[in-house]
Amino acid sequence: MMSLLKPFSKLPGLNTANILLVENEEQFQQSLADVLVEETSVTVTVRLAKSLPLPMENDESRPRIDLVVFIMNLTSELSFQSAEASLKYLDPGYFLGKVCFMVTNARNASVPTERLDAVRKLAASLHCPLLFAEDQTPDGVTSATERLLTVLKVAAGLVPTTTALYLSNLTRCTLPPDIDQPSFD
């Protein structure tokens, strides 16, 4: 039995932020999780999943998820397909500032430009932020974690006068008007 993950079905915790990292390859999520839980200004709970839907048996004990992050390795077509397939298990309320996409290996020469374009189109169509991350170096992991924490704190309602919807409007992925034109490089 599977169900939609709903953003407002549970009460928030005091000074707590809960993040769900979804990654088919399960490579980068653990590095991010290790750094995220070291945060001291707020209690960060990290949940890891290979894909959605989440199993029903833990539903009662599962905290409210403030931010869902889909991590995609651009060198893997399966990574993109898995993230795309998982989206239907999220309640539409999540797309009001509580979902973001994070991609790795964007600089890899073997990545087809069409795959990056597909990820950008997906993020833009859902009005979600698209973050690029370097997953091979400690500095890259730290930088990616800092960006996620900024989004997470807002999504969890821990930043006064700023809402997740407001932040997502500022940071959402937009497409250049010529994205469907052939590139000449």
The other form holds:
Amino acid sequence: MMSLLKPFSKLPGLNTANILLVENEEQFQQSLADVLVEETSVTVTVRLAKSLPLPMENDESRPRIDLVVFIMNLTSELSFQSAEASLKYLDPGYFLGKVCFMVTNARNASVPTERLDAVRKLAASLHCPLLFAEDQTPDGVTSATERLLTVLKVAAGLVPTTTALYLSNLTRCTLPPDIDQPSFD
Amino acid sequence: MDDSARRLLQRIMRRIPAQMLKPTLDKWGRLTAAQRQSMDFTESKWALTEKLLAICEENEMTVKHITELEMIHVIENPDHCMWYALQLMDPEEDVHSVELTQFKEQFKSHLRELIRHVSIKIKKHTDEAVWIRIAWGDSFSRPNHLKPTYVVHHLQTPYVFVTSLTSKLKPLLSQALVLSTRYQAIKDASLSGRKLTAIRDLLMRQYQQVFPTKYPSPLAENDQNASNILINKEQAELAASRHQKAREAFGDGMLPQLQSAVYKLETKFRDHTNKTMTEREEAFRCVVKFASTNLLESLRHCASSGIASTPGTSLLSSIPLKGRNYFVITDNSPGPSSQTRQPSN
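With the form predicted alone done, generate the form predicted together with its partner chain in the same format.
Full complex below, order starting with the chain above.
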């Protein structure tokens, strides 16, 4: 398909890492972006999108995307569905350690357990890490950014001893064996 | 000072918030300097009410004076009663020559012809609005000052806003309004709400309108991203077009603080999976009410954030377009454009 985002079809930049944040609600991604670009050891550029596919007009000017992060607000079904629908616009090559899921509001009482389970299953089936973040405070934003930077640097090939695929073996989401058992409510 | 005047004063004092007491009384201007000094505004409201009652007795005030105080308070704080909008129809030829004195005289004389015992007070506010306070009596009793009707009319516009009015008295008020403003009829504008300023601004379109243009001037970019070339919005054009469409439908900047909208559905039930209900001949009656601290702002945000797809349903954008918040939707109408709202008199 013409609109697939491909991981290796462009040359990398020197000491540069490029991250794509996909979020239906377009909120948390802005706060993360502001902190991500403050990183000094490498040049981090951030692309923000609401969903995939990305507009074709930007294909030429867009740098090589090293890491794609899908941000989901667990209190919104629309947020989950939008992220899920965007997945098919990524070349399968991204799923070898260059995709990451980040969810917010996991502790919110209004989140139905089925939704969190569905997100877990999705992340596990795609062998991707599932990160939980707190988006309301500066500390929450900073710690989420630090975790993303760790994965991003590896995915951009800037960490000498490891690769994205290797790291994903360690970080990928796994399902607890009793995930399909009814929970105590 | 008679009993009804006393009760009215007590009620007004209960309604005025403590911090507004001094300014309102000063504006009323019926207390002497000495009397004003004697009021200690740090006391409890009950104590102040007693003090004020005594002063009014001293000044031999009548209910007429007390109603002035009430009117001052209501004009400053109109957002505590329900307001209903009315629209005057079919202007006569000389409608544009109606000015304040003429309107006042005509209104008073017409209303007095229709109902014997009625107390009318008319005041022109600084913002070109004419405020009318009406206390209704009937052939046997004097005007009841505890249940007044307030009417606000902007001269040179066909719009009138009224508070509580029984269906018996509505025709009388309507008649007086129609005759004194040189129109031929008056109808319900299907717009009501607690905040007078909100419904007035909505009806008279006193907010920033955005008209569809082929080449809109560039929207002010998100400042953070404009200055930081490291952050790049992929779908900025799409976002900008959504924002533009939302602003075209609902307006720009601060929107009138409308707080509810009601849709009365009289359409047939339609759902393939439910045969029993779909087979019924009669319409499925149902009322949908939207409520919010700022309904128009919420709807605009739904459209600009993409939660609701643009162009939005015309049912919702009819609210600012037609300046109404009560709609009756029947099967015969192709859309809200041919709504009929039975005039209730």
